[in-house]
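Take a look at this single chain in structure tokens; it is the form predicted alone.
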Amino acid sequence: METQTSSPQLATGRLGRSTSRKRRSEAIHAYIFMSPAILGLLLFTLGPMAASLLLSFTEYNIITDPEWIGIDNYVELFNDRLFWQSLRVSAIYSIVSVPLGLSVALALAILLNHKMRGMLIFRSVYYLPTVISGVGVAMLWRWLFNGDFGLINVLLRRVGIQGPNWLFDANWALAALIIASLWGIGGTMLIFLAGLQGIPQELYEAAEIDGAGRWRQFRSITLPMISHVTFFNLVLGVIGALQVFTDAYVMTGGGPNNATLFLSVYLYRHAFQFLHFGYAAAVAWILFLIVLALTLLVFKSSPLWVYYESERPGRNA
């Protein structure tokens, strides 16, 4: 009886420890795959995030060895007229570009949204300049706004209106910065059609049943059934606009009168013209502070306004 009893408690002893050495095994497979990505985190972001960190409370000109300040570079920050120029233009092209790209991107994806011949050609021509970006694009747009012979300007002329100078003129240089900035909206679209195809047609069809016009159709199915598309695209939209660099660097460089000094441009002056890396490691927490307290704003506010069909009462019942 005792040698009965004892052998299942040994099959299972030994069926135990089988599964315990497998779980082990697969557990060491999947450190090992993971390790990559993980030294790359390590190394190349929380790695350099807390050298830049490190580096704000010291004085370093990469010439000689950082020299311990303290919080004077976030005081001086804060009395720099200039940085408070550049927070004020990141803020009014962040307050206007990322509606406006939200916009033109949900109404490029509507049009976009119809099935009809050769619907797919349209959609590659759309997102295509996405794919076109940097310095080039930037140098593009430099021609286009050209005050003498840009085609926005001749274009402005044959309907008999006199452009302005746009990038050399402060009062239009940031409004020619906004509009550029509309060239790389693709992948928005691209996002928000996705969302669009998976909103069920009997929504539209039950909607038409009752009488709703395609404006109430819009606002009451179309809008909350994206939401959380609308959501992820404001979340990247804010992230995006808050550290633009290549066009406002290579269009205007900061001007004209500092009227396109973004943060990441005034950043970058102290960083490698001024080789103030103590300070400009500085801004560069200040702006991610910014992002930061910006993006759980939005997440914060997620539940007022964000839709999600696995929330519909009585869908988990």
The other form holds:
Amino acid sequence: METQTSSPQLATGRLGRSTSRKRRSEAIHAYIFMSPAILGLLLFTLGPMAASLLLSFTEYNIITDPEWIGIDNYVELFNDRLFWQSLRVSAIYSIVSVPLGLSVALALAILLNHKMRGMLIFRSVYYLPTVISGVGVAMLWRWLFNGDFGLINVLLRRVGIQGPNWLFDANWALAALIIASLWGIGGTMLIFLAGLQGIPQELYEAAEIDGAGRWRQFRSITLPMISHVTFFNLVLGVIGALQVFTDAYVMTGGGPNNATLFLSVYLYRHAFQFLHFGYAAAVAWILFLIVLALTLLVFKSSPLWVYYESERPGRNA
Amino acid sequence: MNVDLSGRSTSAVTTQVGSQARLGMRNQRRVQTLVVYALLAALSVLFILPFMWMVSTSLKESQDVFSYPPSFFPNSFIWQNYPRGWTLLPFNTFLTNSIIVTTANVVGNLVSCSLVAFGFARLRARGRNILFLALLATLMIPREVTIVPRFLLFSQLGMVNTLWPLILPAWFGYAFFIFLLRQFFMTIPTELDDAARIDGASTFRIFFEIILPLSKPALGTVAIFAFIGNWSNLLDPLIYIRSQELYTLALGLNLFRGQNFTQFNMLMAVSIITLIPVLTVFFLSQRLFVQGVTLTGMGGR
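Could the form predicted together with the partner chain be given as well, to go with the form predicted alone?
Full complex below, order starting with the chain above.
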């Protein structure tokens, strides 16, 4: 650098050096600011995931040292009837509660998207249950589903239907949990509402001039225009459904007769009740692979059904 | 006027534009409004009824809870159920613990997530985008996947049966909040930073004196989400806390349920008390809640 003679080059050299110094200082600052997340990522996510992969090949009960047992945990897992039961429960719950929740949330959002007085109050009413999830609400549902004195069966009896003993009936317990989950769709609903409000009104006006009915407008305008929101809600919904714990733990404890033994409850039992940490780590990794596969599936399939406005032909014209 | 009415003000369910008589149009619109209101009201009953039932049960005499046919309104209002239930277990201790844990989580999330979000929104560095994607990807990892090694980590650190495992993770950022804050910070014009820099302000001063004061709505949203997310958390306390004097409300309520599983009036009374803080926050910040999603997340493209 010092040997450079021509002045313009020198000038750019200096400039270059000062910007690069500025760049470096900016980068250092950036890493300082981002350091909590970098540490958190290593300490609470990536580290634990790697550890749990290793752990899944060991037998470990926290008292004695971990013992390497190869794939025995996985073999045991695949031979455990209860593991398959928990997979089945989580699968049925996801397959039913996610599409059902999305449909109801979308229907509510469409109703709420009318510009009428009092909409904010309705929005709050529908959103409220989402805010207060947890043990208290799970307990409320236990009471609502009580076979003899619960509100649900009381109301059913009024119209002449003898309701089942929901949470104590292996055929109905999972259905009860799915019904309870519908109470908490407020978040999904609000995200749909945000999507609906982003649809340009002219599209509907044009469709009307072309004589399209409401159903046709819904199918040809609303659904495609909010498909990216549906996509977002679907991903969140599936991940959420695979994490259900509090409701199952408090309302049924996994019973009756393992009818609500969610994967998360199965994992909790093995880790923190039986202290099979290696085995639980194997369950955790299977769960992770399932979520990964499902997420990839949703992402890969998205070009088929998610419509992005930026891809609209002739938009730049 | 005809076109104005039908076109702009409503959305998917718009009445027909065209040659219809004005009177017919108006009637049709009125019918539609009525139908929408009726549907909304009917559905909101489904959402509210469980609450009413909860309150009604909490005020009933024990024998009335299991009387048949059950009445929707209590025969007499037994307000005593509330203090009685609350003192059957040391709920004041549980409340204190919940307040400690939740406050520490809210503050931790605010501090860590705003710092990180500022880094992502404003400062260029190699690997920044990959890091951001990695962070967002963690949102898709179910927490069950990491609970076992996390537990082992905290047990190595001698922190099992303390409140630390419930508090520390919040101080290392949470991807969803980082995302929200980053999106918000990016809407603040960079000219403000540049002007401050010319005046000799350091990066930290820009963060504290320009970005943070302008981001109060976003920080408020994060604080409220963090509060609500933590207040009802059961899984983590269940794993880490053993001694009753460290129980949070969620754990205490769970214990109470195990001991008094038929005392539905007191169960409901105590549940209601534990829900009061969340309900209060919700009603105070309703607008932010119900409109916040539109402002911060998906709405703006």
